[in-house]
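Let's start with one chain on its own, the form predicted alone, as structure tokens.
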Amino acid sequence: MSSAILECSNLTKTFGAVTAVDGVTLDIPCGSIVGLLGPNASGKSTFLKLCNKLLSPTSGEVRIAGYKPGMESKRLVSYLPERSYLNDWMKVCDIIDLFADFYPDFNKDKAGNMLQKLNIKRSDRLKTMSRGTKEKVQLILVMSREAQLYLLDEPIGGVDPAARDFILDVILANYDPAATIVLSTHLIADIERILEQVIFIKEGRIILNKTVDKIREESGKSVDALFREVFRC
């Protein structure tokens, strides 16, 4: 049996012109903190929509625990998408009743402690609230499933820097570490103290997949100095 949870063959996603995912072939261990790390539009969102099948690859395939993405896996992957999908209108208690009755896994103790550590009452309606909240809320019921894959697009992208690491521990906090996360994100010096393993892609390409050990002990610089080295931020 596989030791992989995630397993990608010469994965391709082809938007007319564009080629968003080319050839992508790699193979992401259980029990990991992976980020996979681009600028913007670099494919990282489309990778991440072709393992939870929100889109169909043009070529390749993906495969999740030895499932091809489908109802079998959607069991096992907990999804945070770059964009809200919360009604602005119901509040934090209704959602969590909601994800409770949607997701047999979901772990409503373990949302109620994250509320409370992150100062969100139950009460709060989505509509009052800033977009950095949001984004936790939504942190918040994607980390309560208990998941095997984690697959978490820009989940702090619109948090204050202050609240980042804060998030971060929160992350490590609540999830089990035979499980895998995935983190897709552009700002790299505000997580790389949680990474065990590092992809950068390019447009659409891996063009590095390797543990952040490694890459200390061979380059010698930080993954955050790597990253602006190879892509000249």
The other form holds:
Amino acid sequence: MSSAILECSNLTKTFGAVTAVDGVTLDIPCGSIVGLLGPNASGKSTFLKLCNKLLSPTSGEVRIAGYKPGMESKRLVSYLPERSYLNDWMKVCDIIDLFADFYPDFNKDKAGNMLQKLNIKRSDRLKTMSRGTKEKVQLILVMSREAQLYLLDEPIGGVDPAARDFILDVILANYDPAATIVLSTHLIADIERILEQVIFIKEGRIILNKTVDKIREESGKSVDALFREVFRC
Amino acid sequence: MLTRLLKHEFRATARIFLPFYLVLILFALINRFLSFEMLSRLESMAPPFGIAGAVGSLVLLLRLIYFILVAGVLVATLLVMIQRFNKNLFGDEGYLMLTLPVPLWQHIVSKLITATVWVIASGLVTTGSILLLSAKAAPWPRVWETLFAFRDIFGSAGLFLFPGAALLTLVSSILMIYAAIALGHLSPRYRLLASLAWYAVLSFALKALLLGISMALFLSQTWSIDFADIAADPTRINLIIAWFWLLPTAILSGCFFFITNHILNRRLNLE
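Given the form predicted alone, state the structure of the form predicted together with the partner chain.
Time for the whole complex; same chain goes first.
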């Protein structure tokens, strides 16, 4: 088996005349926190959906730990989509049961502790929660899995700066160094401190794939500064 | 994993159906006891202040609510069936359901079993509520009588074959709705409209097929079917049912299942 947890070869996805992901070829190694960075509509979410088999590629392929997206890869991947997938009628305990039923690597205690820190009760109904709280619950569920690959799509997109810190702390606190996190966002300044590697994506193409240290060494700039330079309108 | 999917599917749907059934039964009981006979008794007692008229309006209102509830249960059964499949797999909830480590065919099967159970339950509860409302005596002697008459015509095998064929027809109808939703999902825009259009296309194709089978059954000389002869022989009736009802329905169900599973597996595009 390859040491890369995620491998893409010439991965392309088109929607009619629009090419959302354009011939992406890349390897993401095991045990790193990778930022998938790009402006809105650059293809970040499409790329993560392709990795989760929620979209079918137009051409090329993606492999996770050597598996094509499917049953095996779903066991290894913990995915946080950019939208809420929680059923409003559910209570927190219902959604915890669902995760525990289907994911053997789901750690109920870990989820319980994190919910307690946020004063969210197991009997709380999701429909009574604000959007931000729901996003936090969703992140807690995703990070309570002991997965090999976490694919987090805009985890800090819709929350206030204080909540962003909480979310980043949750990610770091639950991060197993053997696992890999791919985190997509356009809010670079907030997450730069946790990134080890960054991938810049523009109009569906990978335009940069380097470690944070190398970027600082070569350009003398922070990732945020380089991002602003590369994606200047 | 299928049993776990079923557990969550039943949990998600029971919260809608069980209260509905309870209210329907309750209104059937209220209607039974607050009936027009009671009204006529009240009138015969000639109460003062027009009480009979007020109770009459109340009885009418309760009857109306009951009939609205009956229609509501039937509409809700259909809507929940469509909604659970469409929203739970092809809507935002699909981001959770379709990333669970479960073979995709099990999602279809779990939703199919749940929908079949609720359609049958809605039918039974509605029939039961009508009996509760109007039956003068226990219906069981009539039920046994009908079953025996049925057995005389179709034989003992027919007692299983007919419900089996009816169940398969129900399954096939649900799978056709699923296939139409999945085919509509292939459209880049207006997916709901596309699903409705696909449902119309599939219905038309199904009717054409049924017509073809009926024509073949009635007109073909090659099979030399003598209906007078068949009517006297339960075994031959059942064979005709098996060949011309069960088999085509089973093949159609297989096709609808294959289409839905193929789209979920190979052509999924959650946008």
